[in-house]
Every structure is written in structure tokens, then in C-alpha cells.
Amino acid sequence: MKLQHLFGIAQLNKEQIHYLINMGDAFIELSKRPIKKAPTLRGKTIINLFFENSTRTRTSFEIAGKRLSADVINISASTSATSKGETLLDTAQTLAAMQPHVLVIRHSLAGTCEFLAEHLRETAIVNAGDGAHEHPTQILTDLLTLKHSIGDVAGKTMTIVGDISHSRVARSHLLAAKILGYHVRVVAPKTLLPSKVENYGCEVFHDFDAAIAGSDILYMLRVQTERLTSNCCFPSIREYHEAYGLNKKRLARANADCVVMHPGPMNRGVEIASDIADGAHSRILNQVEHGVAVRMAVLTAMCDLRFNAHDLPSNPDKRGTL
């Protein structure tokens, strides 16, 4: 599967999504080995250019590249020339002139990756999250986690709860649901719902308790206070938790085998109680683990390469050498 760029889930078809998920699945085994290394991207250069703070996404891209033997360079906004007044385009063109194979970008403005791709013809670009637009590798990570937890997502019901307006994860799931055939309910106070969100084909609820019954997946979102233009979206943190926080009582109303997910970072006691985040239904740490594998798959695909798990020795020696 040749991908010139990865801007969002919307550009992929069902076969491409399954291809990336299945390749990520193959990489999970590699990540469990004593020596977590494969030569797949040897000689390739990956630059992670992050203009927003990130722990999970940035670290998982870095680990993914290094486990595949790529040369990985991390650049944040505070250390880039944009802090000295240089434009984003000039910074990106400067980096592209150094001939990296893949440029991974996270930015607060929607459409940043598409804009840069118009000017950087020879460098593959991966969207690691742009504003409230999309976060394609997070959704691929979620789908791989769900593959391990519930199998095929077609026909399943995912209930997404929280700050829908500012969530690129929610938007990407709404787009993926149309492609893969799962049903999405969105739950939030009116102040945290985008207008006409129902046009995505989802059900809209303001009452969390009314939305839970029949849910196969409960997907909790953090309120993104850094993106809010005012502090009046809900009365208080305590009242928000009472109305939209996930606790044992609410979880009991969902299907018995319902799984709980969260893209991180979590605010315990706000959108999710600690005993749920750490409980048997939670797949939050699985999402983190699978995020590395999925990003290994995406980087491999962006370099127009294939990975076959059978190419690696199945029995590493006692020192863990591949």
C-alpha cells in the first residue's frame, strides 16, 4: 500500500485501514522481544516536528522509528526557528531540504499538513494531530486495540463522551465509523458539541445515563481547557463529573463486556473515576502499547515498504539477539 501522505482517516478506504491495522498487529510481537529492533527502516530519516505538547504521540512515534532502525530527530516549537520569528513554511522547507523520508507534524491549526504538502513534494507527511481536525494514527491505534478486545467493530456501538467540539479523536472516529460500519453516539453538554454534529450520522445525547445502554465501547474524552475560549462551558469540575464522568454505577448500564477507552491524558475524577481507569474493562494502557505498533506500521507504509513477521527469526537466543 503506497501512501504519499497521511492526513486523516477520511482519505483511506476500508482495505487500507485493515492493511495498516494488520501490519501494526504484526509489530506487536516485535515490541515484546527482549531486543526490540528490526532493520525495516534502516537508512531512513524521520523528523518529528511537534508544535503542541505531547507525551504519548510524540514518544510512540520516536520509539516506533527507532525500533525499526530509522534515524529519528525530534523538534519542538520551543527549539525550532519559529520561536525566532521564522514562518512554519520556512521551517518545514528547511527541514525538507535535509532530505528526510518522513515528516511527522503536530500543530494546533487544522489543515497544516495539507498546506505543507503542497510545498514539500519529496517528503512524506504524517498528521500527528492538527487542531480539532483529525488524529488518524490514534484512531488506527484504537481500532487495533478493539480488534484484540472485541474483534470486528462492524455493527458495534461506540459512545464518545466529553469535549466533542475540540476533539480530533472524536471527529476521526465519526469518519472511521462510516467506513467500517460501527455506530457512534456522542454525549456532551450543548456547549461542548459542534453544531450539526448529527450530520456525521451519529446519535446525539446530552444525558450520559440515557446513552449508555447497549454500548460496546465507552470512549471518554478530556475537556480540552487549553482550547476553550471561555470558562463557562459547564458550571464546575464537580458538576461535570457528576453529569458526564464514568463511574461503576454508569458502567454497569453498558453491555457486560463493554470496554473503556481514553486517548489520554486522563483527568482522574473528572471524566473518569480511577477504579474504572485501572479496572478490568479498561483498555487505556493497551491503547498506549498498540500506539507504538501502529506508528511502526504507518512509518513503514510511508516509506513504501512492507514488513513480514516471518522474516524475523522466531527463536531469539537467550541474549535476545534477533
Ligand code: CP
Given for the second form:
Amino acid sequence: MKLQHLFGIAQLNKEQIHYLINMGDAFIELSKRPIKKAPTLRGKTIINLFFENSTRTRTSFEIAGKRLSADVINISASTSATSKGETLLDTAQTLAAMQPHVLVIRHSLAGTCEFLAEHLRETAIVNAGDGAHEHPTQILTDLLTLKHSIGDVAGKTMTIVGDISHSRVARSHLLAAKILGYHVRVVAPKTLLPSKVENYGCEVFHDFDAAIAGSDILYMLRVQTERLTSNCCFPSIREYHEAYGLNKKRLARANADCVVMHPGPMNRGVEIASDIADGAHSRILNQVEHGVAVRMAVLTAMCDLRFNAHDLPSNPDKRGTL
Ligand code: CP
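Swap state to the form predicted in complex with the named molecule from the form predicted on its own:
First the chain shown before, then all remaining chains and molecules of the complex.
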């Protein structure tokens, strides 16, 4: 699979998405072993460069790399030289000069990864979330979780609820839905919807109760208060929860086997009630578990390209074993 960089779901076709999901599926078993180690990425160097906070994505990239025997280095904005005034590009070029195979980058600005890739031609770049643009590995994680929960996602209805306008996860799902053939409903107050969102081919609702019936997946989003201006978007957290929070009464209107997802971090009692987050329909921790496996698959795909380009053809241990 030719994958020089992973900027977003938009660059992938159906076969590439299924390839990564299926490889991730094969990697799940590794994390259940007593000794969680395979030599697949032995000799590879991966740098996680995070300019925004992260628990799930950063940790799962680190665990994924380490379980596959890569050398993994984590750098956050507060400990990088950008805090002394160095530009993003200088920081990235400095790290690239140390010859990592993959740079995993999270940044608040949309397009950061494409921008850096233009300057760092020899380093594979993976987007770990850029502004409100894309979060491709989260979507691959969700799709692997859905493969286990409901099988083929084609023809299914995913209802995404909450802060659509600031959500890279919502945007990536809207793009993935077109490629894989699932149907998306977006639900939000007008103040949290991007203009012309219907151009993505989704149904648009402002009334959550009207959108629930027929949903196979309820995908709840956090209100991204760090990206909102003050006094923006809704009167109060209590009123937001009343209008857009998922509770037992609302879940009862969905399909009986409806699954509940959330990319995290979640705000219990705001977009989702605790008993739903911890309940039988929830797949939230499955998403986290599968995040490690999918990131193993993505790192393997990225490193394979580097291997093909630079390694000796006689090396018999190209991929290692699972
Ligand atoms: N889903 C997600 O990106 O979570 P983190 O911000 O914790 O990485």
C-alpha cells in the first residue's frame, strides 16, 4: 500500500481504509498476549510531536510503536523549543534531521501536516488531529470498533451529536461516510454547525429527539469549550444537556442494538449521562482499545514505505512476525 503520509481520510480510498482496518484487527490480539511485543518495527524511530493536549491519541501511538519494537520519542509543546520562540517549521526540520521514520503530529491549526510535509520530504507524517480539519486515526479506530459491533458499516446510520463545527472527528466521519457508504445525520444547535454542512451529503437536525429513531450509531461529541468564544453557542451547560445530552430516555428511542460512541475526552453529565457512558450500548472503551491496534497498523504502513525506499532488499526480517 503506497502511503507516504496520512493527512486525512479524504486521501484514502475504500480499499486502503479496509486494508488499514483489517491490519488493525489482526494487531488486536498482540495487546492481549502476556508479552505484548512483536519485532515488526524494530529499528524504526517514531517521534510523537504534540502541540495540543492528548491522552488517547498520544498514548496509543506510543504504546503501538513500543509494542512493535520501534523507538518512540514523545515531545509536547511545553517541552519543545517552540516555547522559546522557535518556529514550528524549525522544530520539525530539526527533528527530521535526526532521521526518524515517522513524525506523528497534533496541532491546533488545520493543514499543519500538509504544510510540514512540503518541507520534510524524507519523513513520513501522520496527522494525529489538526484543528477542525481531520483526525484520520480516530476514524479508523471507530471503523474497527464498528466492524466488531455491527459488521459492515455500509448502509448504516450514524447520528453525530454536538459541536460539529469544531470537530475534526465529525468532519472525518462525513468524509469516510461518502467513501464507505454509511449515512450520517448531524445534530446540533445552529451555532455549532458549520455553514453548508449539508454539502457533505448528511442530514441536518437541530432537534436531537427527531434524529434518534433509526440510528444504528449514536456518536456523541464533546463541546470544545477551548475553541469557543465566551458566551457563544448555547445558554448554559444545563440547557445544552437537556437539548443535546444522551440519556436513558433518548437512547430508548434508538434501534434496540444501537451502539454509543464518543472519541473522548467526554464530559459526563453534559453530552452524555454517566449510566449511558458506562452502559451496555457503550463502545467507548472499545474505541480506546482498538486505537492502539489501528495505530500499529498505520505505523506499519508508514514504515513499510520507508523500508521499501531505503532498506537492503536482502534483509529477510522486513516485517517481523505477528
Ligand atoms: N480522541 C482523541 O483524540 O482523544 P485525545 O485528545 O485524548 O487524544
